[in-house]
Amino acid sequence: MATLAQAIRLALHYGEEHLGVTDIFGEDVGAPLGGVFTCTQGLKTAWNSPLDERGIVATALGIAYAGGKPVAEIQFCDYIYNVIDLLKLCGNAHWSSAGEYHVPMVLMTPVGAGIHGSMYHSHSFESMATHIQGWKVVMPSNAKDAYGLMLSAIADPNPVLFLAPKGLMRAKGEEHIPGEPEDERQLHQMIDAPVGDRQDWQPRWPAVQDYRVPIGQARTCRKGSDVTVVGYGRLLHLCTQAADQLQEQGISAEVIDLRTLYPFDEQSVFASVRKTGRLLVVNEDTEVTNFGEHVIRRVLDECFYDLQAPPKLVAGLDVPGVGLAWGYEKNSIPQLADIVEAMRTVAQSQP
């Protein structure tokens, strides 16, 4: 199975084979490196910027100005918050010019801790992105939908957002992408650049084939009738695992992902809670303006009288930055036996 970085490589791949892709761009995107995370091995479009995040930025809206497609590459979510202001104006374009313009480009940018980043490579983005407006933002927890929304994200008119978790990147898939080889040690052997000396080396593309998950449509990983637990990228893993631990104690919990933050699929969440009568929210952004209230509120706007308790929330604490020891990292990011806690909790109040 491939992983996440893989699938991203292989979504820009058939980008820029089919969907007209023009350039793909960032600090070290390009030879011999192709990313921190590797995503960008061996693209043919694919170049070098400056370490300039408000250049790839601008440089990526001329492109897609002018006609191009570009997929830029914030190399961390961590340093983009210099370039709101330019993320404004990409998002504004087609609404302040009545529908004449078009923004076709991508920037994607890793998100989240669990790789020991310390307060410089830790922090979570989907919270102030999904405020910036005119921006569609998603945010796989596989490779098959990370294949799938990066395909979805080149083909819209129009700006997107497409966060990758950092602790996932070297995470296999379950699902085979379709074209993908079935023996994973052949998609190394094709795809993956060798350690050392790549002056030569050239991939060898599997015949990936078009495979879209829908913008703004979520994905139900676990049915269940007792409480809904909405989640995304890599806490969704640790809220099938706490569902999976609870259904041994006689609680059954609906895990969906959600894949699309902007805009979200409010119809599956709300179908689910009527169902239910009980929501947890679980990600690991900061937990003060978190995206996650915004979910909650909009269930409390169309489902409470369907409500048998109080929704929850579990976020990152209300601290500037995650520490590089394990321990800070581990005490400020909810681990799994907070999601237990706090889906049992949630499922077992009463009205």
Given for the second form:
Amino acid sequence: MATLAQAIRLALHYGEEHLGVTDIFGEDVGAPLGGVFTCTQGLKTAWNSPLDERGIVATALGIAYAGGKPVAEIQFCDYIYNVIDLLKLCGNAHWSSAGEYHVPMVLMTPVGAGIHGSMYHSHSFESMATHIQGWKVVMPSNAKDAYGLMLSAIADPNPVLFLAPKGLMRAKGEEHIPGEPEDERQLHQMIDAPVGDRQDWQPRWPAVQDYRVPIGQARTCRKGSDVTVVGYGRLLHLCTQAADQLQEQGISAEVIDLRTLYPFDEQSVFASVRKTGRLLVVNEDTEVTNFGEHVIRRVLDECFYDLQAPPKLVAGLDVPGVGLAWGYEKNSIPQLADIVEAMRTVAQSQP
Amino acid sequence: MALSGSPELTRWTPPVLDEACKLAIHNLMVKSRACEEALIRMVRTGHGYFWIGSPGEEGFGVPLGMLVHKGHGPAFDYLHLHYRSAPTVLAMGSQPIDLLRQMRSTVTDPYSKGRNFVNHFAIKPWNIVPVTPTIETQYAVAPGTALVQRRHGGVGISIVTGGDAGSAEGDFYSAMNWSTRPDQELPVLMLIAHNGYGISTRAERVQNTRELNRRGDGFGIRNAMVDGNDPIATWNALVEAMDYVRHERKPYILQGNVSRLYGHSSSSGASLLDEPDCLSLYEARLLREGLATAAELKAVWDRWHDALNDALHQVIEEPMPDRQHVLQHVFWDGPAGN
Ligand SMILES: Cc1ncc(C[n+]2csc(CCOP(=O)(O)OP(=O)(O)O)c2C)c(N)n1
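With the form predicted on its own already on screen, would you show the form predicted together with its partner chain?
Whole complex next, starting from this chain.
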């Protein structure tokens, strides 16, 4: 199976061939490296930009204005903070110009902890991102969804922020991307650049097919009846593991992978909460003004009388960074045991 | 808006600066000045909330508008303007009434539907991308449109303009850097309208040179400075700069030194200040050179004043945005592609 990084690459290739992508660019995005996570290796429209995040986002905006279809990358979301006003401009150009211009661009950036990334390779960005109006925000938890979300992001005529969980970049999918070779070694030989001299290397692209994960559509990955667990990205996997553990103990959790954070699939979440009466939201962003608080607020708006327990958020500790030593990360970023515990608490809470 | 453009070109020849052209420059400078003065009156009489605009920059902005290769798509010029660009946009053919609409924030305001301050244009048929309230960000965006133009070929360029204070932002540096990558030079014409101030801060207190165009030296960018109060000198400087950018497909920085005749904005009172006035200087020159009589010049003013009076009467009757407009244009659901 393709890894998440390979899936992004395959999607970008499909985007170049069939969806009009004109430019894939950012720091170290072009040859020879093809991205620090190899997401852009071998792509024909990939190029290396100056090390200038503001320039990257602004140039993407200009390309979009001039009829191009850019996919730009911020190397790590930890370095996106100096472009927030440009993200605002991308997101408000359509509204401020009363519909005169729109901004068909994709900005992708790796997010989250889980790779011993220390203070500046561990940030989460979804709470900030979903606060920048005019953007759609997606975040896959597996390779096939990464492929399908990227195609939808490229096809969308609005700015779409594609948040790629760093900790999952090398994780293999469980399902084939349509058109992906059966044998993952074959895929590796076809599209992964060799280590060392790559000057004459060319990828051989498999004939991947059109497959879209619609923006705004969540996926229920575990059916259950006692508690609704809303997660996404890297921690989604901890949510499903926790659900499997609790299943053995007689607690049945329904796990929803949001996949799109803006606009998030409210109806799927509400329907599940109406069934279970209980809600746990899980992510690794810091807990104050956290995106999960918004999910909980919407559930309170719409499902208050269906609730049988206070909804709960498990998120990162409200500290200035994720420290390098494991003792910092494991005590500030939610771990499996924290999620199991929170699920049990919400599932068993009684008035 | 049904606005026509020029044909796609492979070689650009500037219009001839003859007598008729010189009088056209005057007419457009008056159009712009009279329009801005009407906008200032509007804000004083409660027909708008805030004014920021261009009086004192007509000598620099009008020739630019007349020299733009106007049209839609990468064969034509892209304009990344700022809030003192009315002379350029009016010279390109836009109607003053639309600025009055934006000042009054009517729903008929074609640039923003009453959402943005006056002088924040967005005109797709002429490649005028949305003017942003953020200083200098337009400089970093211009290489993006220029990159598409580099690939497209032809003579279309990306023109970006802003003030002197804003050139201290990193986006100015980004524009220089991105348009001079080796073998990837971009056709960007960077303009600086130097009025000596950023709101209240005097340029000489915060910048080590008055010649901001020379910032380009470090990047090997050809650059020049011109008296922006002189539309003829500006015209010639722009022709030289455009000829280079259009045909060499490389960047160029042109600084025009201008006046700020009514101060920064309505927040500082918008009262007439004692600075050189490009328009009265130009009128004196036209009289001196015998190109027009005082009566003829006055007739130009009268015509625009009458037109603006009529426009104002019309605009104050037009509807304002309301609840049903708030959620419009958050996302676009038509086909992608500007
Ligand atoms: C990024 C940013 N910072 C601050 C402001 C507030 N502001 C508006 S105009 C202005 C001064 C701009 O001076 P200059 O670039 O010289 O242009 P001028 O107004 O003189 O034409 C400032 C600081 C802003 N709009 N955007």
